[in-house]
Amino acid sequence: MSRQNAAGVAHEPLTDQLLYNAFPAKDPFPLYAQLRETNPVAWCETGDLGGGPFWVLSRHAEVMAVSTDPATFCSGSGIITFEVGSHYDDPPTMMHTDPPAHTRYRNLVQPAFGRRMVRTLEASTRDAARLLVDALPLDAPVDIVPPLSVPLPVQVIAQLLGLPESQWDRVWEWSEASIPGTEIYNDAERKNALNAEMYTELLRLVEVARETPGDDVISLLAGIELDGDRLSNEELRMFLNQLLVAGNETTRNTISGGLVAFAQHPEQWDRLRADRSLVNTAVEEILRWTTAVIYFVRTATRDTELGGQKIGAGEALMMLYASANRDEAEFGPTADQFDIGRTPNHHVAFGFGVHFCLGAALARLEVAAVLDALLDRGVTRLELAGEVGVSASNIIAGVTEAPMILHTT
């Protein structure tokens, strides 16, 4: 089998470690640094889980170039490596669409995620974070993932969707069933059952919102109409699935990863305690440092060039966000340091361009709410009390366990 692409570019062996069953999830950053230094636009001939081969972009500049040019680099042929070369008659998520279809979706759903909606959720989100933090034991070991990082995003999303409290645990399970590499995803029977259950329930919620609108996001989305255009029930279900999975997984792991970062860099927590005006820049640094979404894929629509490499039409490109967010060319000599006062901070944790994350403001609010709640409770230091567990996924930087002690003395 050929180990080079059509233009004769040789396979980069380092990229094999980015594949599903080989990913060094516990510490991929040396791999990213090596790629940036030796082969920043590298060809991976191997493919992943049945998907086709792809380029790997490990520098910030190339990731930004692709993110800001949807006409040349499309999303409609798959956004995950195992989807490379796919064609969807009905896109599985809004993220799989390109302008003008994506522009239509964006215009129809944007009103539900503007500043007004986030402002309406701020008090309840901060209350939820405070209640969860106040329930944590102090000066004793606790794994902060189950009692804090998991329930906060679930509660916020459930509130958005108008789900009763009895279904909140299902939100987490539905989300886990959609992310390759999680324990639930790897159990095919359970995964399929949960996906079917989620599909049925989301369609039911859409139909209820059409018949008896409330004040939840589903009712808002169902009622939006622009120039006679509105989302169909199936389009609403698609978008809600994206919201449920993306909003839960990314925020949960950002919260966990951020608190782990403070435990590993106690001087930064001291800095935040001394100057709470740093909360907003701390949130941005947590987003950069954790980069919950490791990568997304685009496909070249025409022959082009990136970083000195000729990219052929139809070739896929992995935008390695987690590497771009540690790129010395963008973040300087402190790129590999956790610095809560970093400014400017042009991270790509939310993507960039037309696909910039719709839920970014809400995610920022949730992370800030956790930091403020911990500060209000008088936590003076976060100390790791055991090994941090990570998911095997090469898509989501998942934190499965984060045992720590919240010190108050």
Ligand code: HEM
Given for the second form:
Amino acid sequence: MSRQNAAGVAHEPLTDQLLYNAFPAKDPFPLYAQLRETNPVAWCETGDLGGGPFWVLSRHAEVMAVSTDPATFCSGSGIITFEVGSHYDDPPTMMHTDPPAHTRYRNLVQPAFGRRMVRTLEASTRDAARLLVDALPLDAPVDIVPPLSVPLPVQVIAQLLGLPESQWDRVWEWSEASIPGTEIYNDAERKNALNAEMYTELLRLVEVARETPGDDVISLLAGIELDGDRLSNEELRMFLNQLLVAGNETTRNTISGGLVAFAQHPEQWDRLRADRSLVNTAVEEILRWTTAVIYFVRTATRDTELGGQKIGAGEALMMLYASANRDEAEFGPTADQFDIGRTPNHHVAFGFGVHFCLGAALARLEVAAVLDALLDRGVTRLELAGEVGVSASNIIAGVTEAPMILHTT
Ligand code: HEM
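Shown: the form predicted on its own; wanted: the form predicted together with the ligand:
The next block holds the full complex; its first chain is the one shown before.
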């Protein structure tokens, strides 16, 4: 079925197969550029991605407009395509809630994610990054994903939650079991067993924290009370599970994708070596360039209009962050270049508005810690030593293998 835009011009719908094929397993950016140019609010028919149909928003402006108006574009009917049209009595994450329920969650959990938390974790995060980087072989091929990108976010989240070192491997498996498309997720029996184990363990830790609170996030969250309101055990479990997932895959792929970007743009590594003050802008550019979360979805709560297109109540909209982050209208003629000095850099890798990523400061710290550790180790150049593996996920821009040589001469 073709749709008309506000000017009465009909356009043929995208098929989600087309969109799916363009996700990172292939090269999506030419299609994204074409969409921004010719069809920025594009209708996509249902198909392999499931749950459709939905609108695809490829420009920064519409992604921002939707992100900042949760009353018109809600999260409660699902945030990934195969959830579209869902209704949740018990939302699986706070990302699936809208104000006022979301505001309550955010007010309750925000204190645990403030500057104090990042200050508390800064030294241990930098130590963890340094230990992992120092163990990497130099001047010889190494796939940096297993020894660096995988363990760092796991260790940081485990510390954040106060989980003992003996459980770090489990943290990784629990996270994989919650991400659609991973090998573990696709093995239903293993996934269910890991989910059950994770829930039991998290609730046990909540009970321990209520008895003998420490200064970890579980204790903070278990103890928080605002005007007599507090998180129930079920809400705590849901939220802790979300932290495991939200903070793990995303940061892992940002680290891998960032180092691949430096290998592909050696002049940018030279620039960073020459001027360490660029670390923070480099982190922002890595976030923009890699855009670990490819999209999230919202659903229109009423008839409205967006980018000249009529949107009907109940229709879903895919905010294509990966495309918005390459939008020339926002980032200018260099939008398609990896530029570690880019300022301003209003990327939407962490989303925007009320759901803006709660772990943004922590993720930024982890990426900066990796860059600093590599610079301190005297890495002069990163060179790809084989093909970069990308996951078939259409939600997370996953880097499965990143073989490279860390040169020191
Ligand atoms: C580079 C790494 C990361 C990326 C790219 C990322 C991306 C995102 C995005 C796009 C959202 C918006 C969701 C929406 O609008 O529906 C989000 C929300 C969230 N993120 Fe992250 N994230 C990262 C790291 C982390 C970390 C390290 C944590 C926690 C330790 C975390 C916890 C959360 C939580 C709890 C939310 C939900 C906030 C809400 O609904 O109000 N994230 N993240």
